[in-house]
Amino acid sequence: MNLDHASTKPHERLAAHLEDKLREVNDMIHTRMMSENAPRIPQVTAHLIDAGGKRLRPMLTLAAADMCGYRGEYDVHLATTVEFIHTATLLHDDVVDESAQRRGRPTANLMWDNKSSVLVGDYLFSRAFQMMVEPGSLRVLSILSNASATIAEGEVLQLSAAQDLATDEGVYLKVVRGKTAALFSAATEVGGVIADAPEDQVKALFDYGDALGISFQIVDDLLDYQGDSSATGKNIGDDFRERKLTLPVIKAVAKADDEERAFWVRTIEKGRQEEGDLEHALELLHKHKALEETRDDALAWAAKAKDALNALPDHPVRQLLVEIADYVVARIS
C-alpha cells in the first residue's frame, strides 16, 4: 500500500486525533522559546520551528500517553521537551554539515551565522532540561537526559565513521540509534512512563520508537540514491558528494573487488571526486543489489516496530502507529 496516495496520511490523522494536545504543545513551544534578554533566540528558533515540520516526535509522546490512558498535563511538557531537543540537534547538524537548506528554507546558520545556530541550539537543550524536571519523575529525567547524551554521541561517532571504509553495518546501526532512533524511542517511552503503564507496555513503546527511528533513517539514506528530489528536498547523491558512508555504500563496499574498493577509497575516504563518479557509484550499488538489500532492511525494521505494538492496549491510536510505520517505508515500497 502506498500511503502517499491515501486521502489523508496517518501522521495527519494522528495529528487530528491529538489536535487539542498539539495546540497546547505549540503554545508551550512558543512560550518557552522566548528570552527576555536575547531576542535572537526566539527569532532563530521560530525560523526553524515554524517552517512546517510534521511534529512527529512530540506526536509520538502524546500518542503513547493517550494510548496508555494518561489524563494529566505533563504529556504536553514532555512533547515540548522532545521537540526542543530535536530542534537543537537540527540547528547543530546544519552547522556541522554546512547545510544551506532545511524544510525548503535557508538554514538558520545561513540566515544568521554559525555562532547563533550553535548557541541557540545550546539554549534549547538547556530549556529542554528545565522542562524535563517539571513532571517530578526521575525516570523521565533519566530517559530524556540519556537520549540527549546518546544523540550527541551518535553525531560524534558519525564524524569519525562517515568517511572510513572500515565502518561496517554494526557501526552504522550505532550511529543511527544515536543520531535518530534515540529520540524516537525516548519520545514513545516517556509517554508510557508518565501514564504509569505496565513495564511490558513501556518496553514495547521503547521498542516501537527504536525500530521506527532506525527504519526512518535507513529510508532517508536510501532515498538519497533513488528518491524524487522534488519530494525529498535533497538532490540525488548528496550523501555521496558529502562523502557520507551510509548503508547502501557500506553494503556495496563489503562486496567490492579491488578495483571497486579503490574507487570507494578515492571518492569517499580521500574525497577526490570527478565527473561521472556518482553514476559509477550508482552502477556499483545496483550491481551488488545494495539498494534492494537496504530497502529490505528498512522494511524489516518497520515490521519490528509494528510487532512491538502487539503488547499495547487495543486503542485507535495503536492502529495509527501501525500505519505510521507503514508510511515511513511507503516511499520505497
Contents of the next structure:
There are 2 protein chains.
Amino acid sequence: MNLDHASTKPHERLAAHLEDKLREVNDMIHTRMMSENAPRIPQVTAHLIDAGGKRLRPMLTLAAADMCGYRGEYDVHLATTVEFIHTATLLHDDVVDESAQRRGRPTANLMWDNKSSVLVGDYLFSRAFQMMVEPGSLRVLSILSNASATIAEGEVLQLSAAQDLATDEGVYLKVVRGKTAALFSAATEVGGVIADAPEDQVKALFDYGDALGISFQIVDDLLDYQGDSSATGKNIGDDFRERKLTLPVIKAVAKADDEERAFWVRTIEKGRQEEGDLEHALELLHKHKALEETRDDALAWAAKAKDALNALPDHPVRQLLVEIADYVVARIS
Amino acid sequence: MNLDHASTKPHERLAAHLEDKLREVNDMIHTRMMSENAPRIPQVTAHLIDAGGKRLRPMLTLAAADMCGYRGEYDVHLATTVEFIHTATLLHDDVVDESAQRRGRPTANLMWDNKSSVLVGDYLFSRAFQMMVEPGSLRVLSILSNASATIAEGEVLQLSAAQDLATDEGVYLKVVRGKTAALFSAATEVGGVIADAPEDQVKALFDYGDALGISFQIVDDLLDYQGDSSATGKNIGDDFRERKLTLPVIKAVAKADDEERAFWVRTIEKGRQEEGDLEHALELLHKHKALEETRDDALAWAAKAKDALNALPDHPVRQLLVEIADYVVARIS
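Okay, that one was the form predicted on its own. Can I see the form predicted in complex with another copy of the chain too?
Time for the whole complex; same chain goes first.
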C-alpha cells in the first residue's frame, strides 16, 4: 500500500508501512481473545476491539522493533500484549467512570454488566501476561510488569487526587504517566529490547514513548476546555462537570486569590455547581493564562519526544514517529 | 512454637512448622502492598489482608518448596505473589457478587466503593506479577500466568453457567478449577519448580493442589445445603437463593422428572422463588441422593490429593499435607 504523503495522517502512513505485521497483530488479537469455555469473553472483547481505535500502542512496539532492525516474530506477541493491556484498562475504566459510551458505541458495562467488564478485563490482562512470557525475555517481563503497576497505581491515585485541590503538577504528572504514558513508553521500550538494540537506543525509545504519552494526555485535557466538540466528540467542560482536576485547572488554582479559590473549592471539591460556573471557570483559565501554559507544556513534551528520536538510527519509521509527535499537538497549535 | 498435636488443626501445625518463612511472607505482603503515591491502596488491602484468612495458599508454596529441599529466598516471593493474586480476586469477586461481608467484616466495596475494589485489585495483581518476575524463572512465570488465565476464565464461565440448567458436572469442574483449584495447584507446583524438584514430584505437587482445591470447593458447596450455620457462618440455602447452580443441584437436575425440572427452571433459571421452595429443593436433593453423591465426590478428590503425595519424599510436611486433605473433608464426614 502506497499512501500519498500529503493526504494522510502520519499514524495511517505508519500503519501502511507496518501493514503485514499489523495484520498479524490483528489475527493474534482475535485468536488470543477466544475462550473455548466462556463465549462471553470474545463477545465483550470484540465489542471493544472491533470498534476500532487506532492501534497506536501496538504500532509503537512494531515501529520500535522495526527501526532497531528486529527480524523475528515476537514483536507481534508484544504488540498484541500491549493492546490487550490497553483493552483491559479500558474495560475497567468504564466501570470505574460509569461511562456510557466508548469509541462511539455503548460501553461493555452497559451492553452486558459491570461484572462482565471486570472479569473480561481480568481475563485479557491474564492473557496479555501469558503472551509476554512467550518471547522468553525476563527484561521484557520486568518492563511490562512495572508498567502495569504504574498504570494501576496511577488509576488509584487519580481516584483520590481528582477532586482534591492540593493536587499539584507533580501529582498530575504521576497520574498521566499511569493512565497514558506508562503503556506508551513500555510499548516502545520492549520493541527495542526484543531487537537487542544498544542501551542508549532503548533509553531513547522509552523517552519517546513517555514524552509522547504525556503530550497526548495534556492535549486531551486541554481540548476539554477549548476543543471543537464536533472534532473531539466531547463537550466543552466535561472534565469540569465531572470535577476532574486536570492541568488547566491546576494551573489556575495555583494562581487563585481567595475568592477564586473559594470558587474552585465549591465547584470541584464540593461539586456544588451552578449555572454559569463553567463560563466563570473559563474566564479564570484565561485570566491566568492557564490554557496557554498548558498548551506550551504539551508542545514542550512533544518536542522532547522528537529530541529523543535523535539517538535512533536514520530510518523511514523514525521520520513517521517525528510526524506523529507533531500530529498529537497539531490539534492545539 | 511447639504445638500439641491433638489440640490443633493441621494447617495451624503447618503454620507453626513454617513460622519463620511465614513471618517473612507477612512482612513482604505489607512492604509490597505499600504505594508511595496512592495511600488508598494499602488502606483497602490492609482491610482485607489484616482481617486474617488462613494464608493457606502461600503456606502451600512454602510447604512444597520446603519438602523438596529448597533453601533459597524466593519461596517467600512466590508465596506472597500467590496471596496477592488471591486477594486481588477476592476484591474483584466482591464487586461482581455485590457482597456485603468478607471474613466477618464489611467488604471493601462497601467500605470505600466499587472503583477502589476494581483498581486496588488491579494494582495487587500487577504487584504480584512484578514479584513473580524476580526469581528469574520463566517456568514459574508460565505456570502463574496460565493459572491467572484459568482463574479469570473460570470466573467469566461462572457468570454464564451459574443460572443455566444445561451446566453439567464437566462445566462445574471447569468453574471450580478456575475459582479455587488453579491457584492451589499453581501454588504447590511453583514451590517444587523453584526447588528444582524432579519432574514426577512437580507433577505430584500440581496434582495435590488441584485435587485439594476441588475437594475444598465441593465441600463449600455441599455445606451450603447441609452445614451448621453457626460453624460455617453461612445460612443454609444461600446458593439456592442466589440461584447458583452448584454440584448438589446439578446432580439433582440430572435425575429430575418433568415436574422437578420445571421447579428448577422456575427457581434457578427464572429466579421466581416462593416460600417453601428451599424446603422442596432440599427434599429433591435428598430424594436423588445428590448430597450423598456430592459428599462422595469431595472424599474422592481428597483421597486423590493424598495419593499424589506418595510421589514425594518422606518429610514431616508431607504428613501435614495429608492431614490437611483429611481436614478439608472432615467437616462433611
